[in-house]
Each structure stands twice: as C-alpha cells, then as structure tokens.
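Here we start with a single chain on its own, the form predicted on its own, put down as structure tokens.
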Amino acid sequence: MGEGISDYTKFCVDLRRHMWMAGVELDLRRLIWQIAVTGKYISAKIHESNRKLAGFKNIYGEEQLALDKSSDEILKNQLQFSGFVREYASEERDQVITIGQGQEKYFVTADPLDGSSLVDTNLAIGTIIGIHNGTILGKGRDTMVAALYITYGPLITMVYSAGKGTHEFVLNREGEYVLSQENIRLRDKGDIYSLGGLRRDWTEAHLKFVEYLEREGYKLRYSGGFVPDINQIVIKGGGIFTYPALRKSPEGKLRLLFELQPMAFLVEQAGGVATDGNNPILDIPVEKLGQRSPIYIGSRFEVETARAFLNEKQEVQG
C-alpha cells in the first residue's frame, strides 16, 4: 500500500509545479500559492466556528458573521509584508488599505467568505480573490492578471487562472493542492441554471428568459452562495448563473470588484461569457468599491439568449 501511495503522489501535479510548467511569472506564482495556503487557515477557522454573528453590520448594512471578520483578518495578515502586495481591498472594509512598502506591483481584492450565512446549515461556502497589476480601478480586462476561488465543502478545492486557462486543484490529505482538472472548458450550451433574486422582483424581460429556460427543461440548481453556484457550472461544464437587475434594484446585488470581476475572468478563460445583460463584465469600469452590477455568466448560448430577451428579440423562443 505504501508504494502505491508513493507512486500516486509522485505523479500528481501540485499547484506550484503546474504554475511553473504553465509559465506563470515567478512573483505571481508565489502570490497565488500564498493565497491558496491561506485558504487552509480559513478552512480551519470555519471548522472551529460557533456560527454566531459578530454583533454588528458591515459597510453595506448587512449582518456580519464573526467568520467574515476572521477570514478578512487572516487574508490581510497573510498578505501583509509578503513582498508581493501593495494594497488590499475587501468586501468587509470601507476603503483600500496599504499593506506593502509601496514598491509592490500587485493589488488584491477579496470576498473573504462568500456565503457565510450558509454556515449554520452546513452548505458549501468560499473565498473569491482578484489579483490586479497597477490599480483596481478601471476595466478589469485592463488590470486583472489572475483570479481564483476556494470552495469549502466536502472537499476543499481551488479554481484559478493566471490568463493561461482555468484549472481546478483539490487539497489532499497531505495538505497539498493537486491538479484535478486542467484547462476546464465550458460547453457552448449547458443544461442547468441558477437564479438569484425573488421572482416577484424580476423585470418582465428577465422573467421571460427564465420561462424560456423552464420550457426548455433546464434543471434549477441554486444554493444561495455565489462560489458553490458558479463552481457547479464550471465543474459541470456549462449552464448559467444570473443575479439580474431587479425592479427596485437596477444594479442588482453582487459587487463588481469583489465578486463579479474574478468570476468573469475565470469563466472567460474557460471559454464562457459574463455580462451585465449587455456589456462584458470585464469591460465595465470600476468607479467605487461597492459598485454593483447585474450578472449573466456561464455558457455562451445561455448568456447570449439572455441578452436577446433583455433586448426584446423574442425570435430566440422558436
């Protein structure tokens, strides 16, 4: 048995080796590795959680779990003085903070613990990271050099891209992230859909799009967590996630900088599409930290079909 395990480990491709073979720049490799390791610490904190709220609201007026704050502090502390990161912006903070010495080139954005309200029901949750070079303002297509998310579920997995495809790694029993799927590709057309927002608050155009998916037999899959819902579409190889513009919230719910840009980067690298219903997410300029946007993300057919419905081109129903 021992020889079998040894042989298996020998032929596994771990995260560091994979990034080296892919030609990812050295400092970026080191930074991605450091964030991946930080995911282990966040996972440990989740496992010792007592599920209690921190007792106050975050900058957006939302109830803040102790886990949210702990995860944010863990990330900030691990990145501070790393030698790679100049500034850190988190969904849990009201401003960008300087954590380097001023000469570092990377800016890191984070949703430290997406879906933390699902902890008490023991559903999967995750961490979302964007890595930018030079600035976090402006268009993500101009500033982003890498993105990743970590899913804390039955397995701890990490999906990352440094602009050379999208790849999945699984944390094994030895504490190493080993390659699970390389160069993930989304099919042009999937068969699952994940819907945010209440049906009563949807616009008429969005409702007609959803009714089209229902008629076509798409399977509904929605947990209420952005990371597990996007992860399902990525790993299953197709489908669509949407949190649309609502009647009273035309900008939707999800935040462009912390959630949408990193996921759009990953999905585009896997051959998918991410838009606000009209414009590619990575082409929407970030003008403020808390900026929100509607999102349609996943396989090309579903996203383009949504765009057609939103522009009232009903011929797609045929």
Ligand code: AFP
Contents of the next structure:
Amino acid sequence: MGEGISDYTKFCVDLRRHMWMAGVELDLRRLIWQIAVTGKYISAKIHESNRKLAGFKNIYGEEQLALDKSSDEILKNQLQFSGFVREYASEERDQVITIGQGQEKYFVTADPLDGSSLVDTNLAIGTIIGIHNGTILGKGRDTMVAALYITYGPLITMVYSAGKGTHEFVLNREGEYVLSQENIRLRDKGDIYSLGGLRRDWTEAHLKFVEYLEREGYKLRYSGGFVPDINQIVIKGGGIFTYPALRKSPEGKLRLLFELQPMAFLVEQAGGVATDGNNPILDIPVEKLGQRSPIYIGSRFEVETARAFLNEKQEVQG
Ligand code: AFP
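Can I have the other form now, the form predicted together with this ligand, not the form predicted on its own?
Below, the chain from earlier opens the complete complex, with every other chain and molecule after it.
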C-alpha cells in the first residue's frame, strides 16, 4: 500500500480484495469494481448540481432531474470503457443499447439515480445495478449473476452480491470501498415496515396485512427512496418493504428490471425473500423494459404473511 494510506485502511479489506477472497470470477470483479468507482463520479455530480432541478421528463413521462440523465451518461460511458459489457439497459432509455463489440460477457441494467426527487430534501438516494450473463429479458433467475446498489447519504455505501452472499462496503476518506458487513443475514422476522402507495388506493387484502403489522407493533420506516428504504431492511437485518398493487395500477409502481430484480437478488442472497405477493420476483418473466410489478421484500415471515393475507389464508407461523 502506498504512502498516505491510514493505518485504519491498511488493516481493512477493500472491495477488490474481498471479491478476490470470495472467489468472484475475474471479469465480474473488474466490472463490479468499475461500477463502484462510477458511484464516486455520480456522487461528485450530485454535489456539483447543488440540488438544482432541470424539469426534464423521462421516458415514462415522469419529471426528472438533469442529474438522472447525467448519471446515466456517466454510467454508460464507464461501462463502455470497461470492455466487459455487451448491452446496457437503463431506466432513462427506451431501448437496450449495444455498447460492446459483441463478444463481451455481461449485460447490465441500471437505475442510475433512483429517488432523484429527494435530492432537494437532502435525503439519501442511490444507484441500482443488475448484471446478467445473457439477454436481460426473461427470468432474472436464469441470467442474473450479480447485483449491487450504492447509497449516496451521509456516507457513500455499496452493497453487492455476486451470488456468494451479500456484503456492505463504505467509501472511506482515502476513496476506498472498505468492508463493513460481510455475509449480511436477514432475521426470519423483523420489526420494521416500509409501505409504498396511498392507503386509499390499496386493495382490501393489502390493507388487512398492513393492519396486522400495525397491531403487531411494527415500526414505520419509509423515506420514498427505494434504495435507502431497502438498505434499511438489509442493514437492520429484517422487516418488510412493499410497494403493492394499487386499485388503479395493479402492477404497482416499481420496475422489475431496473429496481426489483437487483434488490430481490441481494435480499435472497442475504436469506430474505422477494415476491410480487405470490411469485418470487426472480421467477417473473420480463417481457418489456418498463414492466412493473408489486413487491413484498424482506424477512421470510413478513413476506410469507403478506402472501397468506393476499390469498386470504392467515396461518403463517412466526
Ligand atoms: P423518484 O425517482 O421519482 O424519486 O421515484 C422514486 C421511486 O421510484 C422509488 O425510489 C420509491 O420507492 C418510490 O418511487 C416512491 O414512490 P411514492 O412517491 O409513491 O411513495
């Protein structure tokens, strides 16, 4: 290690070393590293923007910040330079783009800056990435080899899984991602809940499930940012996040490819469960880029209890 590296850092496990020790395949290690480094550039862009809104609309007609677009551009360029990525699909684009020469192993999905409407309030926001070894449409279970998210909050953290557990790293002052939690495990039953959608739009069955959580004394934790809300479940080691089917939008709000599949991969690797209320998120065939799905994700007990309520059988054992 070079001069200027603190004693603290010398004795820490950084991201590259961790992936090597965990036996992650070389090209995948390099790609994950490249994406983690890109998080630093996106973070710099967030600082530079000084929280200014730009009033763009994204491809789904939603108001978006210039930041979403620039984060997407930064990510696309970095992935292109990496030499490991054949195709790139982003929530900010209406089609998959080819960024490789045709022989590269990986296909990457990205929500480059999720929760950007929280930028003005200075709440945490994040980047969500899925890495596939085959074409990205279809079931996540068939092609997903890794997933990660980066949180931009008081600290920058990165949670990744390459199919060998789920691990958290914190970006330190020397600019290194240092291991902070290895092999994160979700408890079978947690005590926090995070609920998307308006109560008046929920289905009767979902409402009954929420009333059950309330009776049981679960604590409400919802910021309106998918990355920090999932991160809270992951780092606190349990609980449930749900963005359910709504009366007027039975598919819910969140997108399978860009948001749900990567989080499902990470949570399953941490011993948790992710379903649409019935089927595992990773087993739902994705037929189009913007496909949405309801989600129930987190500890096994809460997700199974939700399934029971949605099917009107409430006999899950705690
Ligand atoms: P923005 O990127 O427009 O802020 O949307 C964030 C998001 O897609 C996801 O991060 C949240 O979980 C979800 O929307 C919050 O939705 P509600 O505003 O309906 O609670």
